[in-house]
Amino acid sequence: MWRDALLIAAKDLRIEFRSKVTLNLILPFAFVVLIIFAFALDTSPGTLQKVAPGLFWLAVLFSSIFSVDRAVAIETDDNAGDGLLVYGVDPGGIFLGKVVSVFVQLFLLEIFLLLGVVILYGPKIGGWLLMLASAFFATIGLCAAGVTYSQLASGSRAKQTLLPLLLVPVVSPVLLAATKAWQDAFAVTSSLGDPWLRLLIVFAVVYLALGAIFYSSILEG
């Protein structure tokens, strides 16, 4: 499974790297969010430094949902998945694949969106390593989610719109615990005994765990 899984990640990321969806479309799309939010809010910047981790995460989630879109409809598109299947490659270790390529994609997004945020909202960070342990497992989450459930709406003609209906009720979580987790960061009002990162790496590792067992019979059906 964790070589299948090597496999299909470097693959997706080569896949990437020569298309550069992300760097063209995803990022100017997620810097654009961010310049709506800011505008739409408040232009003075203590309102501006209070919302910033909670727009910081919106931000991530639209973008999100392209990731994972386009992740598993690589191997939808052409029935190329059950290609993969028919060649023995572990649902798994696809599964777990794709995580790891939506993950790499996000996390680098992610340092480029907290330039924007520094940038635009100017707020004052103290607490790093709070930051970058919250966002770390904050991004497995929604990887993991994202994923399974964009290979359950793959089937779906109205697979854009069905995806987000699914995706956001379940990821809702990961998103407030990050926020919370971000804002005692900008306080630095804990460390990394913050209750709201030890929840973080609980979504991470069910939502890990869930569609890494589960993922074979997404497929099936």
The other form holds:
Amino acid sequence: MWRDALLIAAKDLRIEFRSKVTLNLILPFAFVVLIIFAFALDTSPGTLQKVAPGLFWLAVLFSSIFSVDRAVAIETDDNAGDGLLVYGVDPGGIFLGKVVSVFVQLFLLEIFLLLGVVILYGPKIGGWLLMLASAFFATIGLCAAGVTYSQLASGSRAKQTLLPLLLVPVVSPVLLAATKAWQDAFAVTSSLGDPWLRLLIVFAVVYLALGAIFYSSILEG
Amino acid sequence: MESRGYRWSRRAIGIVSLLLVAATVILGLWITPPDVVQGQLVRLIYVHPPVAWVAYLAYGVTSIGSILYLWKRTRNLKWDLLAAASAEVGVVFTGLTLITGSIWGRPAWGVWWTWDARLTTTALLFVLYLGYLALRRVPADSHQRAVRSSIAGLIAFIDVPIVHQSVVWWRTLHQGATVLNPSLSPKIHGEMAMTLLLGFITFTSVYAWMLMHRYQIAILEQKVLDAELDQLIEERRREPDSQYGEARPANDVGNIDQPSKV
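Next, give the form predicted together with its partner chain, keeping in mind that what was shown is the form predicted on its own.
All chains and molecules follow, beginning with the one already shown.
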């Protein structure tokens, strides 16, 4: 399963590296989101500094919808996923491979997005360890739930509408916990013992397990 | 067709539900006294908590139906249809919970909506299961739809405690449990407690009645779908230029996997 996961992740990242969809489309989209948030809210530095963690994670959440949709569409277009199953690739491996590939893309996107937040909103950043750990587990949670739901919604003509409706309520704890963890990190009030980080770890573990268990049923169903 | 026993029990539950609703209305609006603090507003207590309980019960039934379908030993399309019927009733009751809660919240808290833990969880629960129902509308064959929606139903149910915990930590304003508090000493007048208990029984009975109706409709819908499919297959077989050869008599449906003439 692990070997299959690495193969799938490498394949997807290679496709991504060649097509550059994340770089050319999703990253600019995330920046647009950061800019329009400032339009919607008061542009005074105090307000934007205060809400910066929430806006950052909202931008990541919106971007993740496109990323997971694309990761699954690679296999559903032309029934490539059926081919993988016929070759005997482990469905759990496909799931984990997709999660790893989307994780790498989202994590890189988060680095760029953080730069954007620092430049546009100007928050005081501290508590790097908590920030890094919460970003790591929040992204795993987003990817695991996202890939599972994207596969569930595949085959629908209204997939682009259905996926956010299914996914956003499910990952709302990630948005909430990651925002709070980053607020704590920025204020340097707590470190790795932060309860929000624990919630993010629980979410990531639960959704990785659920995805690995159910992915074969979704694919074969 | 539905069995006679099922039809009679459905009717009996319908009549009992109607009588219970009438009793709850009379007790709730006329017999019980107004509250010392909340006045007439307290009468919503006979509706709001029971409706919320039914919503949770409905999602519990959806999860059980989903598990029974996913488990290969008990796999039967009926479990999936039961899960779907219960989710649909659950969404209606969640909507009612939010509406009755808002009606209560406006005079009690001064706002229609507040970002309290239970309210937020309930709103997310409403959207989660709306998503489940939307997923069911995705065109797919019965088995595929059943597998996908069972997984979605189960994941949604597992997600509920995580969602709840996150919003509980976020903020809590909702009043604590009145009857099932940690010391198990109800802080409620006897007559009111009885009416509240009756409310729980009434709405559970209404749920059972609605579920039985919705389930029966789901079974009939499935039968219509199967009959339409059979008819289409028959029509295809009858076409002279079809790969199955010349027309056959209407009663000779044959086996689609083993065409007699190619």
